[in-house]
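Given next, in structure tokens, is a single chain: the form predicted alone.
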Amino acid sequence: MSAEAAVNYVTETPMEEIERVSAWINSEEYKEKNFARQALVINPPHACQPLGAQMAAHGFEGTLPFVHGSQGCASYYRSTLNRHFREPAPAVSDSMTEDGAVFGGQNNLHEGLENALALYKPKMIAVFTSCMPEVIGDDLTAFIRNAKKKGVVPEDFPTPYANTPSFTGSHIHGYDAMLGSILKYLTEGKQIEGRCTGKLNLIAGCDFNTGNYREYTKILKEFGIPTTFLADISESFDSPLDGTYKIYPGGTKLEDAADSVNGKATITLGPYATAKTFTWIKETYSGAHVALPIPMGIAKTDAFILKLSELFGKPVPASLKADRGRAVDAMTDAHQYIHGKKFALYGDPDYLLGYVSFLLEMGGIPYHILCSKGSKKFEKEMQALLDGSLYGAGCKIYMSKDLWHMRSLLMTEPVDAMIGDTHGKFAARDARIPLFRFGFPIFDRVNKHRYPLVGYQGALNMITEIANKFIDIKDDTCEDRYFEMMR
């Protein structure tokens, strides 16, 4: 930059002051002030409701997510999914602007629905809201009913919808709202007395990891259990590159979702991300209804496998027993590298329970557990998990906190590593510890969404990644050039 173009600051901050403040924000005094704040959130480890709603919509065949709200909001949801999966996330918006904010967005919605049908020819349009229509009180029920009366969309065309205000809840609540709406719409009038499909309905929860869906599919195929995923994003965000662009790759077939109400059993593996949907399913669906935690680590995977065996009267396949044995062997081989290490963790409630369960099995210490959007029920369940292991002693749960709170914890009560999504990288960098990128979103690494964390293979994957990173650190800093070569 030339001298003429140099920036002239109004106020110059002395380097001594910069250094003083830099040191102060790492202190106990600052942590106390940081944890006292109430009216400000800094770097929250969650996204907003509509993003979760869009993800749920992508899990169904031929479904076009439709944002009733501003174009800028829709761009955020799409780009976040694009960057995480590195795949297209096709969705439309009715582009509400100042006029819509004053007069309501019905005209925008009707014109948008008409255009979306004509241009993109979906089998279903899933409508959800952003902040603007929620603030002004747009009535989606009336708007969509009026659209069908006017012939904007055919009377029998599937248009489930959900209210998903961005200013409350998080992406898991939007996922829950949209999933419940889609299932209610598709299953209406489809329940048949005495009919049983013989299938398992599996809800993976608000899970942005396509590898997890494939791992569930593998397990269920080994058992020989016919399954309908509600909703299946494994192809939606991980389809083959064959030279042909498909707007709607994969997704649960609409007729299968409609018939799911007659299933033999329904399992949710994301009870905190599907709380309202599963409550409705228990009241409506035939067959057994089971809520289980995400099967991360050995114990929670065992529980999932044994429940499948019980529900369908099938013995546990020898192949899955072998997978378990290999995972336990890998745990034994790598135990020394994780045992006694302290971890800081953050993320969604369902994922946090999985991380903690896995770490306790490995002798790791989940020292700081931070959940930005959770419930008292989750906090009690997490505390019970910690109380059940000697490695949980002294570990603390921080509810409704953000990643700037986490930074204070890292600087005043240091740990060896952190587990969470990309947004924690700056805190981890300041604390000079590794960040294990599990969860959503992950922008700064590739193929993490294809890397299963569930089941016995998931346990093996986490063991390998975490243990090898600690070995890398030791190798890079050890003065002994023959480290690990003579053992």
Contents of the next structure:
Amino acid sequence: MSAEAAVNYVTETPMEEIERVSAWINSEEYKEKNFARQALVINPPHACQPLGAQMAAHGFEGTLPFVHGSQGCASYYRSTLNRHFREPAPAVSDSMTEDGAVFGGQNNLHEGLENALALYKPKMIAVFTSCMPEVIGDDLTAFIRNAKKKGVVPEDFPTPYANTPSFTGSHIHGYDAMLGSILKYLTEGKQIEGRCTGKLNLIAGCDFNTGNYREYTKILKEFGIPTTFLADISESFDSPLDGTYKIYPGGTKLEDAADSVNGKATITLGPYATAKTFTWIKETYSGAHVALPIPMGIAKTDAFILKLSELFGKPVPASLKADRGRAVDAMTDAHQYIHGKKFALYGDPDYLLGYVSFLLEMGGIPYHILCSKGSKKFEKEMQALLDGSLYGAGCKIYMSKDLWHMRSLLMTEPVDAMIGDTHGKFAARDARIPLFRFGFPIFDRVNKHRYPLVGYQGALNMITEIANKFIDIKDDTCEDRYFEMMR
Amino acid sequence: MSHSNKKIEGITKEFTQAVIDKALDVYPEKARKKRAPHLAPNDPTSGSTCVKSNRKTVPGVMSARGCAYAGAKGVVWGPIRDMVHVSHGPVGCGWYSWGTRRNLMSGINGVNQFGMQFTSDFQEKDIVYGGDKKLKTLLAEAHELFPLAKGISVLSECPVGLIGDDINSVAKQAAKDLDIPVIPCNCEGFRGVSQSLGHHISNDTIRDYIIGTREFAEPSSPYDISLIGDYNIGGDVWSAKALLEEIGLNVKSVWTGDGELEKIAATHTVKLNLIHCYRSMNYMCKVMEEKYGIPWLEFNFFGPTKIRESLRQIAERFDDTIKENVERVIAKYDPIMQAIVDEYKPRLDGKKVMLLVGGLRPRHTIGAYEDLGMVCVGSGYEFAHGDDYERTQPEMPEATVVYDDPSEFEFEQFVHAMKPDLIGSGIKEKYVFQKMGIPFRQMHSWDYSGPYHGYQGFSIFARDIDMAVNSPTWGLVKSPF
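Alongside the form predicted alone that was just displayed, please also present the structure of the form predicted together with the partner chain.
Everything in the complex follows now, all chains and molecules, and the chain you saw is the first one.
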């Protein structure tokens, strides 16, 4: 550079440029460039493994989630759960820093375990990793064995652990890893030849809707089927306000979890979020093992209800038949508001299969289906679901894409609404369509996690929200002369 | 700074020390020894700090702290609106910090404003083979898809530093190829003890890559200033800037709330740097003072008392025009502020507040509470240094509890003992205390409200504090059965 280089002045981007680019990012040409991306990921709707691991840990009684890694990671997972549930999310980290990179994280882990035990008096500490120990190759098995040898934690104190590096999978895989690890730990040596608890083990999957857990409980109560949730976050993230703070307000009892290995049957309703755990359960647990899709919509709820009836030899209670009838009644009443409407959907595989199944039953068109972290198996199952319905024709599945891709799709091939989590709100606003917040996380609406989306009640709730929103839009935007009393 | 040596009935040094000792009692010995120096009854007049700070967090204790990356992405770099900020590494860090700080931005999202989540989304193969190639590709992609972005920051997450990637040389080459500033920021989360080092590292990168690279096209004036350390939480910058302009100053750049890269780059030509958040940006104020001879002044725009004091201190640095403007502005707002105080003070008088926030608000907001008749019975920081505590102690009443990087356990103990009517802290603490039936406001994010800065902000602050403390919902907590 010459010594007399011209002074660089502060520039203002000309308005015409801004207008040009504003139009350009909505164009077909831009979409092509956008979809040609090889390296840059923009607005991905998935988080990393340890977040799901922490969720799984919260599902067990008296359990303190323990992040082996940098402290900032724990703060991020905690605040995400705080914001979604508007509830506490207690978890600790062992605050690894630079010296951990040199010496490994064993000292931090041991000191952390000792302090966490003294301060937070848990019944179990569920350890999981963030990036740092995974990159430097910490040996958790040895570290925890050494902790017990040294007497940092009592020999019989439960310390399940999971490797959950953020650079593989997403939060659902971390959920799977931690859940599997906790169950392996607790059930070790608990299988008793000939014993049967007579209970159902219900795995809800990496489901962030406490209302769904309550809906399952309601259904199982109607049936009179004794159940152990693996794992139950419903109280952990939806505890009553009574003037006292309980650090561990809920979760599956550890002895129930231990005895789950002797269950009469185990059902997972989140097959993609619990794939590894369920594979292990099939090899290990007594009784029947069934993987079912999350029961959203009528058909998938029917399948769940029939399976319960079959497994436990009980007729479907009349009350559930009536619930079904009421949900179907609501669907026929409201079909005209949803039929033929096009939707864009994104989220975790289990949720997506549920939304699509429900929409197809309503005559809705799940036009763009985007999964940022899914498998070939999921893609196949989704395609089969679409192929089975007239309303699935022409719908497209986008694997390993993000919400910036989704924005291009909304602009070039518009739809009437989007279903997903809060992160889609910018794209939805640009496309001037409503976003139905059915996924995770929901940072900008209250109580959504308390409204079930599963079962017959869940179908009814989805109809209420979707149909009334379309009616609101009509009322808010129609010309005066078309504004009328009835809709 | 006030040195009024305020006292609160019932709070003595002995009382507070006993509360601290009781909390420490539960710790294993090693942790107790580490924690003890971080907790103390306040001594407003000693002139030295009563607590240790900026030390490693004790493992396993549930700290509120974040990491260096959080300080770089969330605080310093992230709010610059016309740049693409790449969270370089696995997907999580960028995802968690996506839109969760409330540093509002002008402009059109994805066009000339980029409040989005850009990440290299590291996979296992990137850890094994390194991510430099991927970085090179994604920088070109970002430039192509976002042509109006004035620059790109590359914010390293933990793995990047551990696997030995050389983001600095990739950034250097990309800056040349793309002809825009590409700033590498080695802010891996394991560095340092808190967000604070992330602020410092980011300040250093502004020093090394940005400052002095642009000049303002318009002629300079004696009233050119820069607003430093305001991140536009809930619109704070817009309120503060309007007030500074009302007294006749030209706010040439803002660091970094709703910030613009090229204006930040030309800040070396202003006449005075006004700094609100000292903790996160004092480094660059000192650099600009040494290198360009720009003086700097700390100020406080929370609550009418501190605003008035600050405006007069600012006026001292300028001529009679500004001094007259300041008096005129104070005279204009005094009655408006008095009306707010008259409305809310009767409902809040004597109420106690405890604070645990980041690096500024545990001291800067005390005056605003006092304007409403409230008293601060405890305060502390996530990531402050000694100079922050020096500035805090004179603001706090005598013998109230000072806590540095407290564990949630300690904070709970202090709350039980001090019995505040309101707690101002973060999202991780909010629901813990609300479950106890204690009113709470998030004091990082203004609990989805704001702005709280400036005169405009105080009316909102007063309303929010009243709403929190006096909400009828608290009366329903105790069940009659």
